[in-house]
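Here's a solo chain for you in structure tokens, the form predicted on its own.
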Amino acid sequence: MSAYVVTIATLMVVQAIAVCGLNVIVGYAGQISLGHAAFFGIGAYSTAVLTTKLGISFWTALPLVIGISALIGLLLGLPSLRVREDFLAITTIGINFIVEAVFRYVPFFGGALGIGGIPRVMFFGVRLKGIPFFLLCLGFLVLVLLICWWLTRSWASLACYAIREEEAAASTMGISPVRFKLLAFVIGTAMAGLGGSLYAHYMQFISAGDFSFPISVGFLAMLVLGGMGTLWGPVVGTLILGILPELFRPLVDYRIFFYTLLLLLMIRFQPGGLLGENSFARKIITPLLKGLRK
């Protein structure tokens, strides 16, 4: 494969996890979060201050950096306990600004200029980079896909998607609304994080606008598109959406305008998106797949 292949499918890669991370939040839970780039960039500059300037390695790192994103995820996450749809949307894309103004404007992330010189993943004192730096993001993803799976056959799944379906009703029949709302969060951020790691490994160089808004919003089109609550469904939105603005470059500068219109087409037509309950590819994979077991 090209360098330019390698490169865009290893951000899909990188993109998908945190995607995956915002599906147990939104999907699973039922949380509106408009703010999950945060989170991501937290993971990001969590590495990048502790590899640069502590010189800790990757791998001594990464658990730091997944408890930190886990910590401040379940920090965060206190006002799901208070706020609800509109209100906890507003509240998360809140968030996100504040996460963003911090490491613009504190010196000690680097301000406006970012931070750089991010070391290369080290493995047997090979340098990661490339096709061999795309397969270990491509493991970290199997992996969160497992971690979903599992969580799809759980009680804690059972608890969330019944807290997602009716809270009141969750609360009567003995499920804590806020030890799961609290759990999915947490599970969803520590996801977010380890994207962003990887993501300022691989890119070297990172700065604030890496993690604003519309990358939230971009994060947020691809699980829709791909089907809320759905174990591939993030994977196949990112795909999607990881592939059409290159296959479209000249219309690069309307990338929001095309994730916002997306959201409320799927919305209104497909709110179950492409892999969800009663969509047109479930309808026609369905039979396809009942036709080859027979």
The other form holds:
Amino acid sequence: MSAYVVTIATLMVVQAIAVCGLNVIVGYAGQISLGHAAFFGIGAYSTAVLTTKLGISFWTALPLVIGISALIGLLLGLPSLRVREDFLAITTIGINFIVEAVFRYVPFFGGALGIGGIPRVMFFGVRLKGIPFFLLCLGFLVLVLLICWWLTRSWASLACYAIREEEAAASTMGISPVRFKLLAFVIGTAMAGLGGSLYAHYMQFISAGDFSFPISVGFLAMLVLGGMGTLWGPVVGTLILGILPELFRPLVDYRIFFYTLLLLLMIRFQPGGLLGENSFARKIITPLLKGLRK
Amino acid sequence: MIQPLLSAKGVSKYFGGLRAVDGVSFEVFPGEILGILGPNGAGKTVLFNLISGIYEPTSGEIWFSGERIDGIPPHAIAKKGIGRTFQIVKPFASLTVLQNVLVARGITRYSHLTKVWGSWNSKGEIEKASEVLEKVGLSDLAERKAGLLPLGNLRRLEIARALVVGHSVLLLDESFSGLRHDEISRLEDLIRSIRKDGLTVILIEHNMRVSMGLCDRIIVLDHGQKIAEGRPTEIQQDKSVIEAYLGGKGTTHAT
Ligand SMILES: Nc1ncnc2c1ncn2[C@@H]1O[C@H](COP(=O)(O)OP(=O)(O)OP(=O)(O)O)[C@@H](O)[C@H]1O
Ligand SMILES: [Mg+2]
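Output the structure of the form predicted together with the partner chain; the preceding block shows the form predicted on its own.
Below: every chain and molecule of the assembly, starting with the one above.
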């Protein structure tokens, strides 16, 4: 594999981890978030600060990083998730801009220069880069997918589905909407934090712009394209939207426009995403698979 | 003297200037079937929303088994064993019929931070949920997406979920409307058997034949106020009730 391919593949896997987290919030619990990149950034900046300023390793920092992301998710989610659903989109956009501004203007976070010199991940004395680091990220993605799968069979996710479908009815069945929305939000932001941490150690240099609002729109576009609430949707969506811009290099500058357009089109014509039930992709693929089995 | 299981004391709910429920008091005794009648817009559904905690009363108190419950959130009221159906059905549309019932069965777990991580997809749970579906006659449709069911079946699904939650009181909001004749008598039988199990039922019902046949006692609301209370036969002959149903707006009512 060329270095170029490894770079693209690693970044896609890292993003897929964050999109899996977004799926728990948006897909499972039905709470729209347009500020997911903020939590991706919180994970990246936490690990950057911990490893460069305190000199601790990626592995020691990791539980702290996930904890910090989840805690900030809890603190920001608590007031946000109490507002009406249509305000939540606005509130989460606001969170994204505020968090980005904090990174950009607070000297502690390196200001406009960002933070550089983030160490590579050590694994049994080996400095991971290239394919080995890609495999590490892939391992984390598998872990996140396993957690997501395990979540779907839990009462907690059943409660989240019920809130997503009919909040009033769910509440008359003993489900506290605020508690379970918050739970989904915290799990989702923790996964974003994990993705952000891997991103920081891969790039070794991060700045506020890496976690701006367009990145959040991109995450949401990946999720909606792949299929909200499905297990593999985040992976499929991230793969497609990760590869497409590479094929159409000149379009990179118009990415945000493309993402937004895609989001609107998907929500209008295929709200379930490519892996959703009754999607056109499924209608094409299922008979093909059946044909193959014969 | 028997203590009432559930009671409303001067309960009101105003929406701006609209008095949807206006100083209503009533009591329900254990094992009783209480009917609530009243013309469209009388405040019946709002009263249910007050009891189940969806709305907080503007004034007045609601008591359940010796405890004040107004102002408590819906999920906490549900945990006390008060189940309800919605007049405008609210299925969890993309879940299966079985999963809809499972959501209700989770009620004992949702407030335990450890129990929520257990699996709903176990043989025991599915069996118990299937028993409830059997009771309301939805067994054949267990694996169907709830959103695809016709209204009659959705009403039964509402009842199935309410049955799981309401091990003490059941609030049924026009559960009979939209059902066929045979379905109606089936549901009547079900409600009678539920009562035999010791449950207390409050039902809102426009169908006179049904409410007269099922209810021990009936209260009548009009413009948010209670205008009559009594046994079905008494209600049938009550002048203010006949007036409320037949007379148009502008009539004054005795309270
Ligand atoms: N959330 C709300 N905001 C404002 N007004 C409301 C609200 N809910 C109900 N109302 C009003 O309160 C009044 C009572 O409504 P309610 O739904 O209780 O009537 P009902 O007796 O159940 O009638 P029906 O037999 O048609 O179901 C109506 O005038 C209704 O428009
Ligand atoms: Mg009503």
